[in-house]
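Let's start with one chain on its own, the form predicted alone, as C-alpha cells.
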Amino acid sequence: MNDMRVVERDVDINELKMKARDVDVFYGDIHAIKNVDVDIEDKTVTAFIGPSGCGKSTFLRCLNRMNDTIDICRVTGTITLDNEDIYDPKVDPVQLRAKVGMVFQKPNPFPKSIYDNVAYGPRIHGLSSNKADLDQIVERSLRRAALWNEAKDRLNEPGTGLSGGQQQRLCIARAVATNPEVLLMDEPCSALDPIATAQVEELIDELRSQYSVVIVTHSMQQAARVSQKTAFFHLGELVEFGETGHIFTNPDDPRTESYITGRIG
C-alpha cells in the first residue's frame, strides 16, 4: 500500500478505482503472469494489448477473481478497489462480481427472457424490493446498453433470439444492472461483424462516463479507437503502460514498437 509508484506518471489516489502491485499468475508450474503493476483509473478506458497467449486474459481475471474457479491458478500480489485488497480473505467474490462485472469474448445471454437476463443479477443481490423497482432497473441497464429502443416491446421473448451484436449489448446490459463500478470486457467484439463492433466501440466510449472500463482486444485500431490508457502485455510480462496516444507513436520500449508495427505477434 505504500507503493504509490506508476510507470508513465504519479496519478492522484482519489483518481485510482484499482491498482494492482506485483501480481503474479501460476498455472501449476507454470509462471503465467509475472510481476505486474496497473493502475486502473476511474471513468477511464484502459485497454490491454499484445500477441495470442501473452497473458492479457489472464490478468484481467485476475481484477474480479475469476481464476478462482480455476483449481490448479494461484494469484499472488496485491489487487485494491477503491484501496480495498479483493483478495482479503474477507473479500466474497459474488459481491466482488458484482462491483466487477464482466462481459465476456462470446455473447452469452441465459436461456432466459430479455427482461430476465437483466434482473437476474438484481434479483440475486437484493438491489430491488418489488417490481416496480425491479423494471425500472432493467429499462435503466438496457437503455445503458443502447438497447431498450429494440428490446423494449420483446422484453418476454428470449434473449437468443437477439442477433449476435444485440445479444453482447444485452451481456452489457446484464452486467451494469448490479450497478457496478468496473466493467472488464474480454475481447466484446471478436465475434461481431463490423457494423456491431462499431455500436458496442461507440457504446463503450459512452459506458466511460459511469464506469472504469477495462478492455482486453486483440485489435490494436480498437484500442486506439475506444481507450485512453494502454497496458501492452508480452510473453506474461507488462512491458509497457501509459497514455494510449504515446503507446502507438511513440512507444518507449521497442518490444512494443515491434508489436504495433507487426514485428512481433
Contents of the next structure:
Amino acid sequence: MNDMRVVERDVDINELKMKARDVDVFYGDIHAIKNVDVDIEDKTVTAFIGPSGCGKSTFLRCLNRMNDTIDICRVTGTITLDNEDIYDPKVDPVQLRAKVGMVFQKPNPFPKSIYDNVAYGPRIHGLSSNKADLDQIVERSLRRAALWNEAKDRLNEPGTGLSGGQQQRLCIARAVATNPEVLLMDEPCSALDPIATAQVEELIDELRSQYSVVIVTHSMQQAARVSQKTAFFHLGELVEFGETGHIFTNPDDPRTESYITGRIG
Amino acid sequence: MTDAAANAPILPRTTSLYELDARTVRRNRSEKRFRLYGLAAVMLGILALILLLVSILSNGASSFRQTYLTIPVTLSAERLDPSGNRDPAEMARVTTFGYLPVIAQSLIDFVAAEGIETDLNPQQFAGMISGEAPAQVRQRVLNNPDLVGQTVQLQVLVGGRIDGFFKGRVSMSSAARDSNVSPEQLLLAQALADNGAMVTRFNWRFVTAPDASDNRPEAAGLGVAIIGSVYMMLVVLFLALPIGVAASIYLEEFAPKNRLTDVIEVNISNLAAVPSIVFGILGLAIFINFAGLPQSAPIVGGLVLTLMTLPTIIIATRASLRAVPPSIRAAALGLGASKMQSVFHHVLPLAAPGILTGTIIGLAQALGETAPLLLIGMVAFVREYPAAPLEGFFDPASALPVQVYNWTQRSDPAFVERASGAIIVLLVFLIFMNAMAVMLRRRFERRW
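Show the other one: the form predicted in complex with the partner chain, since we just had the form predicted alone.
Okay, now the whole complex, with that chain kicking things off.
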C-alpha cells in the first residue's frame, strides 16, 4: 500500500533523489530514530534542524551508511538512492559512499598536501587516466569549493596548514572531487567564524546547481538562508518536513513553532 | 546597594594579601616538600646511572687497548718443517706447542741483542707470550710456507698478566704472590716497553676476534657474539615487525569487538609479562626438540626473541593506531575508500612513527635478553664465525649479553675488564638503537 503511494510520487516529482521510508535506528537498546520518512530532491538543499541529540546527524549518516562503522548501530526501514535500496545486501557501502559524499562537522583534511587531499578520491576511484586529467579535476574541485585562488600557489603545502574555514572548503573540494550525486554535510559551519560560514553557505548555494545537498545545522538562520526544504527532528522523530519558507513562517506542528521561536531545544 | 547585598551574611574582612594565612602556608609547605621528594628521587636515579656508567667505563675501557710485542722472529726450518719440503699438509703436524719455543727463543735472542739484563729461564720467557700467539704465527706460516727459514718482524700478543701490568691491574707486589707471573718478568716487560718493542695500543681484535679459552683473556673478543646478536636482530626484525603490525591492524581495525577478541587482547598483555626464561624453555621444546633446529643457532635465538618481542610490538602498534584521530578514518570512508584503503593510505602512515619506536624498543629489549638464550645453547663456547646469511643463521654463534654472562663467570681477573668492555659495546648498540628510535619519531611525526 505504502509502496504504491511512493511510486506515484516518484513519477510526478521527477527530481526525487533519495527516499527514506519507515527508518528506525537503534544504538544497542536506544531507539535513536523513530519511523522517519524523508524525500530528498535532486538539485535542492535539504536542511535537517533540531535540538542537540535529536538524531539529525544519525539520520544523515544513514544516508551513506557511515553508521555501518559503528558496531552496535542497527538500521531498519528502506532508504533508496535513485530507487535502489542502499541497504540491499548486494550494495557495497564503499561504492555507495562514492556517490553520496560527506563533509564532517570538524574540518578533517588528511595530513597531506592540498593537492593530495583533493586527488585522493579520484585516485582510489580511478577517475583520471593521467596526471593532466588529475590536475584538471583538482583545479575544478578547488574552484568549485572557492578555494582555488587561495590555494593555487600552495598546492604542495599540507592541507592542515590552512585556516579553519579554508580547511572546511578543502574538505568540500575533496568531497566534490569524486563527483558525488548527493553531498551530505554534518554541521559544516559549526567550527567556523561568521566570515568563513558565509563563504561556505555561498558555496552550498552554488553546489545546488549540480548536486543534491543535505545539510545538518544547529543554526536556524543558516537553514533559512541556504535550504529549500527543511526537516525538523525532535527526540528521534521527524516532526515536520516541507518547504523551508513554510516551516519557518507557518509551521503546522506546535513543536516546530516552539523550536524556531526558541522555546524548546 | 541592592536588597540581595544587604541580606548577605556579613563576613569578617579577610587578612591582607601580603600576609599568608595558615592554610596557604601549609599548602605551600607540602607542595615544596613534594617537589623535594621528586627531585631527590630523580637525583637518586641519576646518581645510580652515573655510578653504573663510571664503574663500567673505568673497568671496561682498558679492554679496547691491548699490549703487543713486536720482535724479529726466526722461523727455524728444522723445527717448523722437519720434512723440509714446505708442504703445508706436513707442516700442519707441528702443533702450536712447536711454535711457542720458536717465538720464545726469538724473544731471548732479541733481549740479548738489545743488551737488556735478565735472569729469566726460557720457560719464563715463553710465559710472557700469550698462548694465542703461537696459534696466530702457525696460521700465518701455514698460509705462506715460504716464510719458514726466514726472520720476519712479527707482532704477537703478550700474556694477560703482562698486559695487566701495563693497565695497572698487576703490580710488582701482586706478581710476587702470583704463580702465573713473576716480578722479574714484569721488570723485563717494563724494559721492553722502554725499548719500544712492547706497546699497548688500540685493540680492534676486541670487537672482531672470537672468544678465547679461560687462560687466554688477552685474545678474547666479541666478533662471534656481535655477529650472533646482529643475526638474531635481523630474524626478530623480519618476523616480529610484519607479524606484530599485521596482528595489531587486524585486532584494532578489523576484528569484531567480542569476547574472543577481548580474551586475545588480555592474553597479549599477559604474554608481555611472561618471564623471558619461559620463552627459552618454549624455544627449547618447540624449535630444537620438536622442529629439530640446531642448537646455539641465531635462527632459534631469533625465533625465541621474536615470540618475546611480539607482545611489545603489538601493544605499541595498537596504541599508536588508536592515537590516530577517528576523523581521519571517517574522512577516508566518507570519500568511498574501503576499510583497507583507509588503514593503509591514512591510518598506518600516521601511526608509523609510533610503530617504529615500539619496534626498536622491542628490538633493544631483545638485544639485551640473556635468559632464554642460555636455554637454547647460545652460551656455548664458539670460535668459528658463522657464515654469511641466510646459511649463517643456522651456524652456532654466541650473543652479546650471553658473552657478558659467560665472561663474568671466568676466574681470570682479566675477564672482568673484558666483561665490562662487552657491556660497553652492548650499551653502544642500545644507545644507537634508541637514538634511531628518537630520530625516526622526529623525522616522521606529523601533526594534524
